[in-house]
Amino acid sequence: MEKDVVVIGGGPAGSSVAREAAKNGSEVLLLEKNNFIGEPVQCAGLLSKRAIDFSKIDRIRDIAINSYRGAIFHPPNEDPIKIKADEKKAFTVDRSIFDRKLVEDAIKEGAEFRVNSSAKKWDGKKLTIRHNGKSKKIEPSVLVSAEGIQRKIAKQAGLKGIKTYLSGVQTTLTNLRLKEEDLNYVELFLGENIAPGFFAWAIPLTQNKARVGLCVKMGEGSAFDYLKSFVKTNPVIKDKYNGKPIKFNFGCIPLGLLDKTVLNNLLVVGDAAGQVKPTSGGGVYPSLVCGKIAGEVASRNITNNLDLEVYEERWREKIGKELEIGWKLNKLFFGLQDKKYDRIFDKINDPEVIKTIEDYGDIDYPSKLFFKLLKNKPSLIKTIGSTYIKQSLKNLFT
């Protein structure tokens, strides 16, 4: 069987590729290994307003559970710092519904969609899949790997570059008694004994329900064990989020971009390419951006013989530098000792600094805030360590 474009993976990256390629006239086949889209859920479900807008989903109220206009940061031993905005900055969504709507949009544009279809082998020309228990071969003009963390086909092709992984776990707690004001803020917790290598979070959904979770850098121990300890011992969680767990979600997040995301007629997109924000662990917005570019380039490769390397050039120009800086910021800030976190937040807990964060904070483009803070609060350089940060700043541009 021959197809113009075959896309492996029905998540945001894959469905964005399929929608754009079909929209531009290509014959597209979108494959999903699971029987249902958006399941199992492996994400906190917190999306920026920019990501929601970029998705082009018409009725946001169909997918949004709650909206937020700020965050509360909890350093290990210092007082919490509240950051608030004048408008809504982020939304929690039902990822299963969100992902299904993206696939529906791809189908509306003309893409063919199959569930229970897993990619098994790619020989550079033919793709072997397993569909409903039977092996089949497909010969695509362009193959797109949007397989997520497994990235089987990308591995077979020898594409490398992922630096490390985060192991994550989240529970949904119910029977809470949150105040109306609490619903406006996501809460973030830092500490070497809370979530080594990353952070923990509490995301209110309603006054009686919230998502509480964390990620730890691979090799730092069991994320599930850290979460159990966090829920039992953290005073904020015990006081505010002391509820009944009704389900758990587990996931893994890649950090660090592939060295190359194009090989002959193979493109790699989304988590499979490491297109994840290293400062937040979010992959939806980069996946939507890069998926759209991949779909456009794949379609034009077929109709106008556009070089597929254009995909590599365009996504790196659009968002690649930000993701590279994000990776270096991740190495700079996550994994610090508690005393260092406390000293940093002591400097941040200043009205002028907080105003800067409120004015320039951007979950999708954190580098703008980082450089603005260093300019407006140079004492942060001394706090973090002048030698350490100077070397890190040098690394940001190399």
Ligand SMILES: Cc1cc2nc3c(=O)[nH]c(=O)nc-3n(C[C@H](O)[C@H](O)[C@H](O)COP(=O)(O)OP(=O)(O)OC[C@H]3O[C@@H](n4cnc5c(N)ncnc54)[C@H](O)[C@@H]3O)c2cc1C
Given for the second form:
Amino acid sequence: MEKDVVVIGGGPAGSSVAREAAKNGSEVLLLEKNNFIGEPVQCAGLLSKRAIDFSKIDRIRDIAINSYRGAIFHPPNEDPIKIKADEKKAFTVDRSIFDRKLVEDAIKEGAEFRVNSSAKKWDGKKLTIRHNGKSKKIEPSVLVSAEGIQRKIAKQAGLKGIKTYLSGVQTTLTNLRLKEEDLNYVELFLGENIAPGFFAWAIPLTQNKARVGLCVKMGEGSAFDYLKSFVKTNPVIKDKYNGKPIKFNFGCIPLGLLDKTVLNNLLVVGDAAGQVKPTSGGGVYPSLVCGKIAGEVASRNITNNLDLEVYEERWREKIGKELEIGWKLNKLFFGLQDKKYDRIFDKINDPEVIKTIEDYGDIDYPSKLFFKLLKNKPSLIKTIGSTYIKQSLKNLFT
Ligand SMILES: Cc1cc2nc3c(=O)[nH]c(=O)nc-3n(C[C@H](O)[C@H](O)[C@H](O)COP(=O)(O)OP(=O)(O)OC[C@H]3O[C@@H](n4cnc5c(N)ncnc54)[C@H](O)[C@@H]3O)c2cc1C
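Same protein, different condition: the form predicted on its own was shown, now please give the form predicted in complex with this ligand.
And the full complex, kicking off with our chain again.
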């Protein structure tokens, strides 16, 4: 069987590629190894307003569960700091519905979609897939690996670069009694003993329900054990989020970009390419952005012989630099000792700094805020440690 574009993986990255390539007139086959789209959910479902709009899903705001105008940061021992924007900046969605809508849009544009279809082997020309228990080979003009963290085909092609992984776990709690005002804020918790190498979160969905979870850097121990301890011992969680767990989600997040995301006629997109924001672990927005570029380039490669390397150039230009800075910021800010976090938050607790965060904070492009603070409040950034910061700042620009 021959197809113009074969896309492996029915997540946000794959369905965006499929939607865009089909929209541009290509014959597209989208393969998903599981029986259901978007299941099992491995996501907190927190998306920026920008990501929500970029998804172009019809009446997307109707499927949003809640929206947020700010965040409350909890350092290990200092007082919490509330950041409040003028407008709603983020939304929570049910990822299985979100992913399903994206696939439906790809189908509406003309893509063929198959569940129970697992990509097994790529020999550089032919792709072996297993569909409903039977093996068959297909020969795409362009193959796209949007396989998520497993990235079997990208690995077979020898594409490397992922630097580390975060291990994440989240529970959905019910029977809560949150106040109306609580619904406006996502809460983030830092600390060596809370979530070493990253952070924990509480995301209110309704007055009755919230998602509470955390990620730890690979090698730091069991995320599940940290979550159990967090839920049992953290005073804010015990007070506000003391509910009944009804669901657990587990998953890993890759950090660090692949060195190359194009190899002959293979493109790699989304988590499979490490296109994840290292400061938040969010991968949906980069997947949508890079997926759109990949779909368009793949299609124009077929119709106009456009070089597939254009995909690499465009996504690195559009979001790659930001993700690279994000990786350096991750190394700078996560995994600090509690006393260092406390010192940093002590400095942040200044009306001028809070105002800067409120004005420039951007979950998708955190470098804007970092460089603003670096310019206006260098003493805050220096708090992290003068030798370390000097080296890291040098790295940021090299
Ligand atoms: C605990 C946790 C919380 C998170 N919270 C957020 C959040 O709040 N906001 C956010 O933006 N991001 C979040 N993320 C990250 C986000 O879930 C991912 O970055 C995003 O799903 C990446 O999309 P993707 O399409 O690249 O991969 P995926 O969504 O993983 O999709 C890949 C698809 O490919 C399929 N597949 C894999 N191999 C094959 C194969 N060989 N053949 C056929 N199909 C295959 C898989 O079954 C899957 O459906 C979170 C992640 C975790 C673990």
